[in-house]
Each structure stands twice: as C-alpha cells, then as structure tokens.
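Taking the form predicted alone, here's one chain by itself in structure tokens.
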Amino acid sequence: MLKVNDINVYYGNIHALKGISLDVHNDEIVALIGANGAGKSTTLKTISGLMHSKTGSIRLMDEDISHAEAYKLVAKGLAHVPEGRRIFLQMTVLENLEMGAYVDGGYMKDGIADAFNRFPRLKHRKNQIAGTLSGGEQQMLAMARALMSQPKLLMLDEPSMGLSPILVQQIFDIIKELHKTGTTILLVEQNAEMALEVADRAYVLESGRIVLSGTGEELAQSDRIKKAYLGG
C-alpha cells in the first residue's frame, strides 16, 4: 500500500527527518509513536505532499508520489486527518462532509449516510456549526470528512489529543471498526499504549530517526518502550 524509502526533510537548516524508511501493507494498522518533536507529524505531512523530501522516494500502491501535489493525492486514495482536526469551523457538519466528497460527488449521498451510520452523534448535529461541537465530536467529524473520499489509506495524526479518557476509547473503537471494514490506517499517536494495542506493526521515532520497529505486541512488551512511553 505504502512504501517510504530514505526520506530526509528540513525546516530551513533544521534536519527534521533523517533517512526515514517504512512501509504499510494492505489492511494493516501501522502506528508511529514517539515524543513531541520526534518527527511523526512531519512524516505524515511528507507522505501527503504538504512537505517534500530532498532524497528517497514515496510510493502509494506502487505509484511514485514523491513530488505529487497534496490535493491530487486525495483522488489517488490517500486521506490525511491532520493534528488539530482542521475542520471548517464556520460550516455546518453536513457542509464539512460535502467538502470531503469533492473528488467524487457521485458518492455524496451514500457517503453521508455511511458517515451518519458510523458516527450517530454527527447525524443529530448535521445542521450545527462545526465550531460549536465538542472536541470529540470535531475529531469524529474530521475522520468522517476524510472517509468521504473513500480512501485506500487513512492517515490519522494524534486523533486522541485533548480528549477525555472516555472519548479516547470511543475514537480507538472507531479506528478498530474502520480496520475491520477494510481501511488501511497509518496512525500517529502519543498515547503509545492505545496505539500499540490496535497496531499490527509500529515504528518508534526519536529525533527524526526510526530507532525501533516490530509488531504492536512486541513493542508493548519491550522494556525500552515500557520505560520511555508506557510508564513502566
């Protein structure tokens, strides 16, 4: 589904990503975990075309997308839910969903029905201005909007950030349900325990480098991971 090979990304003179290589197979959940500033969000931004690497390559379903423009990648099957949700705050819930379907207007009716079936709380608030939703509802809307493009690969950046424990569990239940229905997911998450619980495989980033990888279960049992991220 996705193959990232030796990408190096800079913010001015700051070397943010240092030779990152990773892959995501069809129907997997792959997690990227690490501390703030490790390069997790930059990795997703580079995959989705918001930033570009000076080296290496990025392939989506065996097509080189290394230099593709971000908006074109949506039509190729890639959806990115960014950190901070970035919904259209002045639009209604329904209008946000309609914006998510801009690459395939023919799917609009079925997509909205699917979104309301998957996120019932949004159905009850479909005519509500998105900026007045709770944090959890805004996260659900951001995810639902991304799914309107029928992505092959869904990238989620910190979906649990700022949410109460109950809402975090709800978001992760939705992630697991999406996985069961065939969506491939690349998940960036600071809540390492929850991320490793749902992940088939995971990568650990430190200071812009991948320092460890393995199955979610393997990393959850790693003494290094327990000490650094799980409070063990």
Ligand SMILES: Nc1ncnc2c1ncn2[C@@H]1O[C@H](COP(=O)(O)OP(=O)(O)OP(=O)(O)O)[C@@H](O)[C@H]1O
Second form
Amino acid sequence: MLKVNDINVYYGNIHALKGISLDVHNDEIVALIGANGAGKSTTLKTISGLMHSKTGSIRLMDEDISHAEAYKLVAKGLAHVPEGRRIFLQMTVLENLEMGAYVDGGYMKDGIADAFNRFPRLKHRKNQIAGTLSGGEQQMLAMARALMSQPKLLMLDEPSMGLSPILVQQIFDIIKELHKTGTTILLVEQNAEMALEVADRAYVLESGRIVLSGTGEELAQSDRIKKAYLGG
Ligand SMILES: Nc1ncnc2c1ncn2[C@@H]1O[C@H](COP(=O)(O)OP(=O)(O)OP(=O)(O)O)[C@@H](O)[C@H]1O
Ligand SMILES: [Mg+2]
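What would the structure be for the form predicted in complex with this ligand, rather than the form predicted alone?
So here's everything in the complex, that chain up top.
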C-alpha cells in the first residue's frame, strides 16, 4: 500500500527526518510512536505531500508520489487527519462533511449518509456549529470528513489527544471498526499503550530516526518501550 524509502526532510536548517523508511501493507494498522518533536507529524505531512523530501521516494499503491501535490493525493486514495482536528469551526457539522465530499471535481453523495451511519452522534448534531462540539465529537467529525473520500489509506495524527479515557476508547473502537471494513491505517499516537494494542506493526521514532520496529505485541513487551513510553 505505502512504501517510504529513505526520506530526509528539513524545515530550513532543521533536519527533521533523517532517512526514514517504513512500509504499510494492505489492511494493516501501523502505528508510529515517539516523543514530542520526534518527527511523527512531519512523516505524515511528507507522505501527504504537504512537505517534500530531499532524498528517497514515497510510493502509494505502486505509484511514485514523492513529488505529488497534497490535493491530488486524495483522489489517489490517501486521507490525512492532521493534528489538532482541523475542522471548519464556524460551519455546521453537515457543511463540514459536504466540504469533504468534493473529491477531484466529483461529489461523493453517498458519503454523508455513510458518515452518519458510522458516527450517529454527528447525525444528531448535523446542524450544530462545529466549534461548539466537544473535543471527541470534533475528532469524530475530522475523521468522518476524511472518510468522505473513501480512502484506501487513512493517516491519523494523534486522534486521542486531549480526550477523556471514555472518548479515547470510542475513537480506538472506531479505528478498529474502520480496519475491519477494509481501511488501511497509519496511526500516529502519543498514547503508546493503546496504539500498540491495536497495531499490527509499529515503528518508534526518535529525533527524526526510526530506532525500533516490530509487531505491536513485540514492542509492547520491549523493555526499552516499557521504560520510555509505557510508564515503566
Ligand atoms: N514549521 C516548522 N518549522 C520549523 N521546525 C519545525 C516545524 N514543524 C516541526 N518542526 C520541528 O521538526 C521536528 C519534528 O516535529 P514534528 O511536528 O514532526 O514532531 P512530532 O513527533 O509530531 O511531535 P509531537 O508529538 O509534539 O506532535 C521538531 O523538532 C519540530 O520542532
Ligand atoms: Mg505531531
């Protein structure tokens, strides 16, 4: 599905990604974990064409997308829910979903009904201004909007950030459900425990480098991971 090979990404003089390589296979959930500033969001931004690498390549379903523009990648099956759930705060829930329904000049008219089936909470609030939704509801809206394009690969950047334990559990249940219905997922999380639990495989990022990878289970058992990310 996705093959990232040796990418180096800079913000001016700051060398944020130092030779990152990773794979996401069809139907997998792959987690990317690591401390603040490790380069997780930059990795997702580079895959989705918002940043570009000086080296290496990125392939999506066997197509080289290293130099593709972000807006073109949606039509190729990639969706990215960025950090901090970027929704249109002044618009209603329905209007936000409609914004996500325009893909490559076409309008996904079944998408809205699908979104409301998947997120009944949003259906009841479809005329509510998005900025007045709770944090968890805003995250659901951001995910629902990304799903309007029926992506093959969904990238989620810290979907559980700032949510109460019950809402975190709900978001992870939705992730599992999406995975069951055939969406491949690349998940960035600070919540390493939850991420490793749902992930088939995971990569650990430190200072712009991948320092460890393995199955979710292997990493959850690793002493290094336990010490650094799982509180002992
Ligand atoms: N727009 C920017 N300009 C300059 N440096 C940046 C910019 N965005 C990120 N960086 C730097 O790049 C590095 C990687 O940042 P990134 O946002 O990818 O980290 P992260 O792993 O997502 O962290 P967090 O868990 O805090 O979200 C950091 O050192 C950060 O300060
Ligand atoms: Mg980040």
